[in-house]
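Here you get one chain, nothing else, as structure tokens; it is the form predicted on its own.
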Amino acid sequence: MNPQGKKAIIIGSGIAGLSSAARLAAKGFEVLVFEKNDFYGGKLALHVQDGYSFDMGPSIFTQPFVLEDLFTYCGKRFSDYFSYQNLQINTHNFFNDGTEILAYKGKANFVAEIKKKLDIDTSRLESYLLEAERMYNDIGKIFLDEHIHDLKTWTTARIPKALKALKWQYLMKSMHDYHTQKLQHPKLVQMFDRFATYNGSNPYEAPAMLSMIAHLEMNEGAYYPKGGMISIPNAVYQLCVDMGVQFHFNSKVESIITEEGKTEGIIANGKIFFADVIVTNSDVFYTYYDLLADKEKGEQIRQMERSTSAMIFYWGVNKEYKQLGLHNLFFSDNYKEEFDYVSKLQQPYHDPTIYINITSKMEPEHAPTGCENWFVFVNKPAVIDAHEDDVTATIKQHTIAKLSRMLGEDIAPHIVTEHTLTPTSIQSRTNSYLGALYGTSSNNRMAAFKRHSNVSSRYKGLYFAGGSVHPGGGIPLCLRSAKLAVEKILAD
């Protein structure tokens, strides 16, 4: 394709749709975004509330060189947009039995702290984390960084090194298995079975392959955007102004034109735009089933597994507590009962594993002198419950009781404001059906193969992007969706 002249449309502007207007705009076409809100970034929100500022969504940075690939595929440098930096402690752990473990950057500092603090041989873990380094660079890169639905890509030079690299535990154990095995260590298990997490999964369904997740933030390490995880999609979307994307918020996209199973363009606000290609950044169950009526396709993308959802709670808190972090991980005793209740739609679990983002450690000015921003995390299944708000108190009133045993205070009338989301409403903001985070779970071994590709088998010139599609969600996985769509509309 010639783009010089050809026009793109993309609908929503969630980090993948908007690195996939830059990388259209710096490919030459000219370049439309639509957005149903008045704001940018999709999950990647920010909230204001009584002198407290919330990142909505995503919290933890990873993987910062697949951005700046962004900026140097547009010839921008990196860092007129944007800095960050490292984090010499990724995660805060507490147990119920009062264990603290700090999770270090770098394999030496953690190693040497899980000696000191659980008092075990950890030549197991020294061991695991150079198999999940290998299995990340040997197999994942593929599953990430290629086109896996594309028979091509099967015929390349890597694929004997990683087959050579797979073992059947790979595929067939789950992680927590996998993890029980390899670690053995409970206390150890359970944190790295949160990894499963990172894409919505549930540990002791997921394949074991997921365990190189682990390697990115264990080996590779945790990084600190300056100005909060906002400063991401701000640094994109001023890459796209720069670029010469336009953008029209507040503008619901209604249709996806299609003739002859091509499409044309969309309706948007009740005006038509026509468009050479589109890339929608929207659910991909959403894209079929209401923009394009498309209801059979759309049956069998609802039939799919969903990712886990999650109750957040945004808390003002008018006190510091030193013994807190960036991240925060309070863990449960029974974790299973916590899958359990995500999967089957048990009742809510009175010990959930709680995670705390408080970005104010890093930058004092996000709350009030002497207060904090609290984002409470906690996993709940995708769906929309008719009693919602009596779950919702439910959950509010165990977290409370967990946080305030673990810290050794009542830490409700600390908080003075507070915002909620649930399933409901991140599915009404980000059309993320049922308010699942990451579109399907990856809890079936041949999950990657069944998440949609980055192009429309179905109807030439529609192309997707985000986390409900190949390679998945996450920052690094939407940035790289984003790449591999606008590689598909090149070579097309």
Ligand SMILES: Cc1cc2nc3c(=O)[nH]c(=O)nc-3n(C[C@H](O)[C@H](O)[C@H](O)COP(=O)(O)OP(=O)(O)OC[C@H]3O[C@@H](n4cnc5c(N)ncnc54)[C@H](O)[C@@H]3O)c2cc1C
The other form holds:
Amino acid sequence: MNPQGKKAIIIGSGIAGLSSAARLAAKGFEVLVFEKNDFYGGKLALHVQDGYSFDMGPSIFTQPFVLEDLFTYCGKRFSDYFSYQNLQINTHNFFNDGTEILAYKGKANFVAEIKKKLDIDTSRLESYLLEAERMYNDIGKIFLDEHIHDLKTWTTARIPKALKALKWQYLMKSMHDYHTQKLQHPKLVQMFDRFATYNGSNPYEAPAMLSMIAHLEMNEGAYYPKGGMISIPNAVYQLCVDMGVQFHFNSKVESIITEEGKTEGIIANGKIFFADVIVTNSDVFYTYYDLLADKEKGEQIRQMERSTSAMIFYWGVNKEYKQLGLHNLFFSDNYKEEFDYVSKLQQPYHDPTIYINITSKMEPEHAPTGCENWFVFVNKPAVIDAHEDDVTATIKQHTIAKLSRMLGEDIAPHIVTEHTLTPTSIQSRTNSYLGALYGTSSNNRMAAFKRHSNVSSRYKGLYFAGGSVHPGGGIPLCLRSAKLAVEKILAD
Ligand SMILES: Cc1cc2nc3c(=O)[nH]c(=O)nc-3n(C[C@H](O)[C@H](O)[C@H](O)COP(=O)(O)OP(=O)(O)OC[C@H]3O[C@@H](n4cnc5c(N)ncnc54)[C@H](O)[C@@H]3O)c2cc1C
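Can you now output the form predicted together with the named molecule? The one shown was the form predicted on its own.
Okay, now the whole complex, with that chain kicking things off.
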């Protein structure tokens, strides 16, 4: 398609919507973004309360080169918009028996820490990390960077190498069974099983192939954006403005207009806006079910298993905890039981794995002097509970009890301000069906193929970018989905 003089409409200003907009503007499209909220960024949002600033959604930033690629594509210098730093310690890991393990960046330091804390032969760990790297490079990149729904992708020169690298156990074993076989030590198994949650999956069901996620953090490393995660949408929004993208906030798209199987435009704020192409950053289920009123396709997508959701407490804490870092994990005693709750919707688990992100460790101005901004995250099924307030209260009680036990003092009196995010509020803020954090789950070995592609085969002119479509959720993947959607538009 020759983009000159062509108009593109983007539905939603999540990270994939913003980056689709910038890429299309760079190619010469006139681009209009419609966002139902009065802010951009979707799940990447900021909450400020009583002198504390909280990144509301993502907190772990990996693969900054994917973000940089967007700016390069638009002919801009990345460093003019965004800066970030390397983390020397990815996570502080705490276990119920008092063991504390620092997940250092770089294989050598991490392996030395494991040797010191667990007193084990670390050759298995080293070969596991090497295998995760190979798995990612030889197989993973195809699933993340390519149009896997296109037959011609499977005839390219990279495929024989990928097939050679593919082992039956990557598909036939669960991640947990693979980790048990490879890593053996229960604490290591639990630490690496947790990477399944990076795309909202269950390590007891997800295929071993997902162990390549560990490569991103443990081999490549995690980073911290200056100003916090909100700096990511801020930078991409500014890029869009500089590229001439026009924004309509408080503008919920009510429907997509089609004629004879081709999209014509959208209706928002009671007005019709015509466009040559439409990129929807809205959840794929809502796009079909509500915006296109295509109940058949919508129902088909609704039947697919969702990724996990979460319960998040944003706590202003009037104290500093020296033993904590930027990313902290308090593991449960029994991960299997915990995931039985997360996937089978039983009562909130009494000993949940708790993740705490504290950006005031990096930037003290995110909290009043001598205080900390805690983002406290507990996995939760993607369901809208009939009695959500009761469930929230129970999870809060378990969370405070566990943290008090593990930090050696009652933390409740130190929580001076609180905000919460639940599956219901995630759904209403971002239109993510059932509050799923990462769209559909990756628990099934065919999940990557079942996830919706970046182009509609039912409606000409309709493209998809975001966490609910290929290649999946998480910032680096959403950025890739925008790239893939725009490639499709240009190719069509
Ligand atoms: C609590 C939490 C923790 C997370 N942790 C991490 C992490 O550590 N690292 C990581 O990489 N990822 C993490 N994620 C996942 C990551 O945030 C998402 O995958 C990603 O931000 C999704 O981006 P998106 O482009 O799909 O759009 P979304 O952020 O889902 O935004 C979609 C946008 O579209 C708008 N919209 C929808 N429908 C309409 C409509 N009809 N009209 C107009 N506008 C509409 C919405 O208002 C919203 O602004 C986390 C998510 C959450 C919630």
